[in-house]
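One chain comes next, on its own, written out as structure tokens in the form predicted on its own.
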Amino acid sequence: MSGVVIVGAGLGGLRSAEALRGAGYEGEITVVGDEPHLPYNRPPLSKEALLSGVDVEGLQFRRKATVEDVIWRLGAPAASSDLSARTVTLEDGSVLEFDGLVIASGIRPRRLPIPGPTTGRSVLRTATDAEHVRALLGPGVHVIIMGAGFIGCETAATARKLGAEVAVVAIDEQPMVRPLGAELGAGMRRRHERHGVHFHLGHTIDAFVGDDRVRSAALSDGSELPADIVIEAVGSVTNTEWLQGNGLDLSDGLLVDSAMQVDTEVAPVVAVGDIARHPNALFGDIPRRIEHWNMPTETGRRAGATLAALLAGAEPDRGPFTAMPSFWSDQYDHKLQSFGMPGIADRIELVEGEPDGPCIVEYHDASGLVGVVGVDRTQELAPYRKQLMTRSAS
């Protein structure tokens, strides 16, 4: 027996080994991780942690007793596999075998090819990024944000905090307008502009200027800004490189069924968190990418439920998936909390409050309501959520 390897130290791998755990798997578990350290929370990285320092042992999620036995492969990422032979090769070399795999390895931020120097340009998605970038921040700092969404904005927030001259270039219309709608985005805007922050919207960076690292970007409207330090926050890329040569659908990150099983007859193989594509019933059958901070553990529940009863030889439940999609976003000492999929909506109403002050936002489809979202309204929004679970039964 060569037990569950699960590859990504993050939240759907961590909850992906309590849940084996619950559902009776009593066999070895491996964890690989690309990151040094244990399972930690992400986002405070842009807002809190950012601004008063990144402690990661203080990042750390409680692990339940019952993966005190797992067995922690950190600092070592996964560079290959061959599900046929049901191995995993980590980039040190070194070759795992395993009699059932959790796929967990997630997402990295997208980087654009932009002309120019490379030094002076960061991400953040780790907690050595959030150093990095901590480190480089302060009064008079000039910072470009590339990107206007929640990471994006929630960083430029952070900075003008620490005293940064912060200017936020964006292709699209309003920031974070795919989640919110244009008007509330808008409004998110404002709140912003009245901190300080500078929009550069409906623009891209068409190059970075400066000999040694980057001391300006120049704009596709001809303009110029100064920056000693660029953020990227352009959306991400899933992290399936290592599972070429499977034949399994990757076209957006990795095609599960509603157990959060792999369509492979090979071997079992599960897949959670922000790189599985899942069906909801909530909102459809159509499989879904939902990068939401609570749905790691929503699927590594599901799934590591699935893997015990296959390993078992059993047959998992395949019932419908029904967890709620949430998000929050602390920008400054407003609150942002949302349930259900706004993005998927073609109809948004604004049904109290004002886009510049406290507000509640509907999101509608012809199936009817979809989503929500409360801006320093969060209090109120427990009946949408309750509306929209309803969804299930219809």
Given for the second form:
Amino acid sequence: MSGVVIVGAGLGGLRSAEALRGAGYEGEITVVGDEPHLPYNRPPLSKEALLSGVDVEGLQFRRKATVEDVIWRLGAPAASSDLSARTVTLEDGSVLEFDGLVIASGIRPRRLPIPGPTTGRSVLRTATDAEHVRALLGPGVHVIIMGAGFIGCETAATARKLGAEVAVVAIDEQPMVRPLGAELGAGMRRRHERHGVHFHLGHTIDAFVGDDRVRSAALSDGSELPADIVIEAVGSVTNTEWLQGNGLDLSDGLLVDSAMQVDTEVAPVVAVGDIARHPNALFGDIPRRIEHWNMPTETGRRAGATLAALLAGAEPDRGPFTAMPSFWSDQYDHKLQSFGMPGIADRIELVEGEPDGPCIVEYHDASGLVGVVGVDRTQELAPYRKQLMTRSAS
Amino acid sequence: MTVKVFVDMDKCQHYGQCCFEADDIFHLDDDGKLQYVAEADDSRRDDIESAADVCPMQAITVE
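Could I see the form predicted in complex with the partner chain next, after the form predicted on its own?
So here's everything in the complex, that chain up top.
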């Protein structure tokens, strides 16, 4: 027996290990991670940790006693794999054999090829990134944030709290427009503007200007913005390079079934978290990758149970997967929370309040309610979530 | 046997995700503030552990 190898030491890897134990798997579990840290919580990296200091140990997830015997291979990125030989090779050359594999290698920030100096350009994904960015932020520092999604907007809010001069450059018409829609997106933009953030929407950065490092950015509208630091939050790419050569479709993460099993005959393989393109019976069973914080836990629970069954020679539960996607965000003193999939809606209706104040927005498509977003109305969202959960019955 | 529940209210941001895992233990009051039961029967342990798992702020401790 060579046990289970989990590639990815984030939340999905941890929850998968716990679920394997919870389902009775008693064999060896090895978790491989490219960062040197035990699994830790990333959302604070654009908020409290960026504001007050990055304490990685304080951000670590509580680990259940059942996974105390897990072997952690940290700071050891996976380089390649041979699923039919049931091996994963790490960058340091060591080869790990497995009976079952969990793919939890997640995503990394997308980097755009923009001409000009690279020094001064940063992303915000890891604790190390956050420490680096935090050291550069301060009163009067000129910050350009590329991208107006959640990470970009949260980072803009935190940078303002630290006294920085903040400009957001994004191709989108409004911040967070894809999940929130234009009306609420505009409301969020005005909140940011009241806190002194300058938006340059509908534009891109053509080039960075500076000799040894970025001093400014040339925008597609011909303007030039000063920059001491550029923080790039323009989406993600999946970490699948180590899986190449196994005949898998890696075009958009890994396709899995409702049990989180990867479609391969050669070995028991499951995928979890940001990388898993999974069906959800609540939303028409169309396979999608969902980069929300709660999905590694939901998919990890299912995947762990599936792999434990497969390794015990049993048939896993292939019943419908019906986890409720949810996201939340803190920007200034505003709390945004969502259930469902507002991003797939074709009709958006503000049902309570106004986009600039506390409000509730419903998101519909032909099948009915598909999502809800509340701003500073968290305690009133439970009935919407309940209604969304009933979609599985239809 | 009982389960002891502790929520670090300095960390808690009142998102209420825990409420969906164990609504007899956690709830948001009319002001949107989290309220919870500090001690529960051991039969509730699994749901309370799930509530701790899904807390975005990782503010819940279970003993």
